[in-house]
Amino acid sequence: MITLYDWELSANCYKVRLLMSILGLDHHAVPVDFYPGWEHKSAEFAKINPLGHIPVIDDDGYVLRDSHAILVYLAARYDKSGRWYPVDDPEVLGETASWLLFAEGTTNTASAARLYVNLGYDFDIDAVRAGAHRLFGVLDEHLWFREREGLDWVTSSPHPTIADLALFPDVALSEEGGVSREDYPALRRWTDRFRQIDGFTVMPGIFAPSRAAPPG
């Protein structure tokens, strides 16, 4: 069984949560106490990873960090129908690798504006939010455009990524940041698609979906 050193409430931890949900994959969970205990930045917890971050997974011997890389491998290895990281489709492939990376870019930002609010980190908090401003209006002109050609996800597959699952709670929490959606109708109208996908599950600040059609 698959053991995720774990954090309620963050956002990184849930994007793992969320894709063995998806794919109902059962786990274990090691609660870390990230905050007010600081336990990932622990001598003992740097023998786990000695980044002294969360999440990380523990595979039947196979440890692994880093969000991203988690669901690159989790999705590579146990996701039977191919679709979260579509191996078999070069194109595809690398779109989800590029809205990788730009999910850095929203971590960076709006979910630091979350952590700004929340837990008192000392970042720039003006500079994050228009980061965050700056990335979500790229975003939400690209999924406007995407919606116009009959597509309902970041990349040009039919079928949500690991793109569209790094970025959605980055997104999703925003508000907790100070980084209003109100301006994003193509960006709420993809965070209400997301939503409906079987296997989602909630964490603290994100609920549970109504399964009535998303607006359009």
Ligand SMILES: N[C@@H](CCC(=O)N[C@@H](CS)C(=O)NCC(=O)O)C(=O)O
Given for the second form:
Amino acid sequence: MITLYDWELSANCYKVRLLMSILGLDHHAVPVDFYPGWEHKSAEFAKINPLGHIPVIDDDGYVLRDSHAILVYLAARYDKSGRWYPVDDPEVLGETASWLLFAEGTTNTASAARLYVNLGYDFDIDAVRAGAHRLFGVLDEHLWFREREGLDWVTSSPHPTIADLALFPDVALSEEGGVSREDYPALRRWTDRFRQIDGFTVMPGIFAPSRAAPPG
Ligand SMILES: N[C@@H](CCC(=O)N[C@@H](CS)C(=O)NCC(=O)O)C(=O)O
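Okay, that's the form predicted on its own, but what's the structure of the form predicted together with the named molecule?
First the chain shown before, then all remaining chains and molecules of the complex.
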């Protein structure tokens, strides 16, 4: 059984819950009182992750931190379709790694803006919002070209990968941080497509899929 050290409002924890839901994996959640308790900074939690952040998983004694590393592990170990982390396709795998790194950027900008607004984190809000818009612009243009090729996702695979999944929460929650998606139509279409994936699950601020066709 997989144990997830979790906080409901964390976008990084949600990434892990989302993949487990899509893959149909059971898990046991250990809630971490992130706010206002700052339990992730306690001496007790430092034994689990000395870096003091969540998510962390414990899969029958195999302990792993960092959401993207956890996505790689879970997909490589448990995705029978082999599509979410396609180890047999070097090109898609390379693109997946590249977009996972890009997703670190959206976390440091779009997600940081959300932490500033919701939890009062001390960030240069203008700088993080500007950074989010720069990355959203790049992603929107990339997805627009993918659509022209008849492809729906960030890599050249016809299927979504963990790169799409890693990017989705920061994009979908961006309005909470005051980062509008109004100027990014391809990005909005991609989030609508992502919500339609079997096994999709929600978190506060991210809503259930509309079964209507995505806007054109
Ligand atoms: N690179 C890590 C970052 C995780 C992260 O920053 N998590 C937040 C919660 S969403 C956290 O624990 N922040 C506390 C801190 O880093 O001090 C990941 O992707 O899991």
